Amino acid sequence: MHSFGYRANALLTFAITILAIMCAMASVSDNFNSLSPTSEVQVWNINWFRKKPDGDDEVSLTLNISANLESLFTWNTKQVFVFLAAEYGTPKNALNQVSLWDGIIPSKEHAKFSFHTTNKYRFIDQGSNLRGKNFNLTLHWHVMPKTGKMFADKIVMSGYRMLEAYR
């Protein structure tokens, strides 16, 4: 007969085996989700637009966005991180991101929002690159699930411009 030990260890090793394989197929299952997320930024007010002292542009603008990023959410997601980020290039480099507004949605009740604001951090080019300049303003997302491989993707909105001169 087998000692008590060993029969533990069998038994373990066979209910790791069971979970590693249901992780596996819950984290392929992911991959059949259509995904269909939506979104829209209004660029309402550009608050200013000034030469900072060091020479750096500064720009404050007054945003109203709205997604419905329910798609998103499948029995495996855990959160989903979401970020608003204007886009454009410069002669020093061919793409400048700089981050506008953040968010976590914890759910999918929470995961169609539509809300004014203004840039929560500061949006500022080192330089005096941005008078007169078009720019993209990108509402990226990483999906957080349970279980899996994160991913990540975006939705780019073009047609954006700054203005002339400072303000």
Contents of the next structure:
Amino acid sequence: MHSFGYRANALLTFAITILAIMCAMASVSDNFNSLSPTSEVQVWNINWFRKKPDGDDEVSLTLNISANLESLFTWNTKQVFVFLAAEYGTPKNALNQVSLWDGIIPSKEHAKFSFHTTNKYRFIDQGSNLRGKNFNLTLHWHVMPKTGKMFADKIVMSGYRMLEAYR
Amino acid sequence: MDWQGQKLAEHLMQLLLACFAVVAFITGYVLGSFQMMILIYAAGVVLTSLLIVPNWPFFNRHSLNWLDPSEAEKHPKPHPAISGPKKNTTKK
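The form predicted together with its partner chain, contrasted with the form predicted on its own above:
Time for the whole complex; same chain goes first.
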């Protein structure tokens, strides 16, 4: 501590080490958060359902998505990335997950929502397996913290069935 | 700075930064604001640097007593022996 530069260096090093410890503690404090998200999705309408010229099925849906993800937000949350995926099995693939819609929730105020939308991304099968297919709609989310580890979870909603014939 | 001053500076730095960190974390957690925690801590770092980095007079209260020049002449510095390679068994 005998010179200007020595003291400035010691101070900065110590300050940044303590900052790292504070950020780690902030990240650990996230584990004490009790999560209780809810969501509900209804298939409002199946707009059209066809077989593409290359042989794959494609369907366009209008969905009513409503969810309350407020309990996911803590003081250490930067944003929550949420997406809705249709999940089903086919003879070719054990599990297909097709993302239909996604969004970014920047703060707790925006975390409770309910709206109608057509699927943001095309629902195309690898093959022609969608007629009469039972599928789940799963709401996935990724909670992105300000410091620390990102964690992801989901809610599975089942009981949806595709039309028996093309329209 | 003298020795006591350096010790004081080091202890002061550790104490101040630790206190500001604790206050900042608790305030941020209670208010639910990460930004508040960072701001309070940054203010603490600036305050601490103003207090210990410059060479304030209160760090120099126990100044070092250098040997008086007249006293130094009475104890001449020993001359190093100039002879060939030699093993030094005693360390200076």
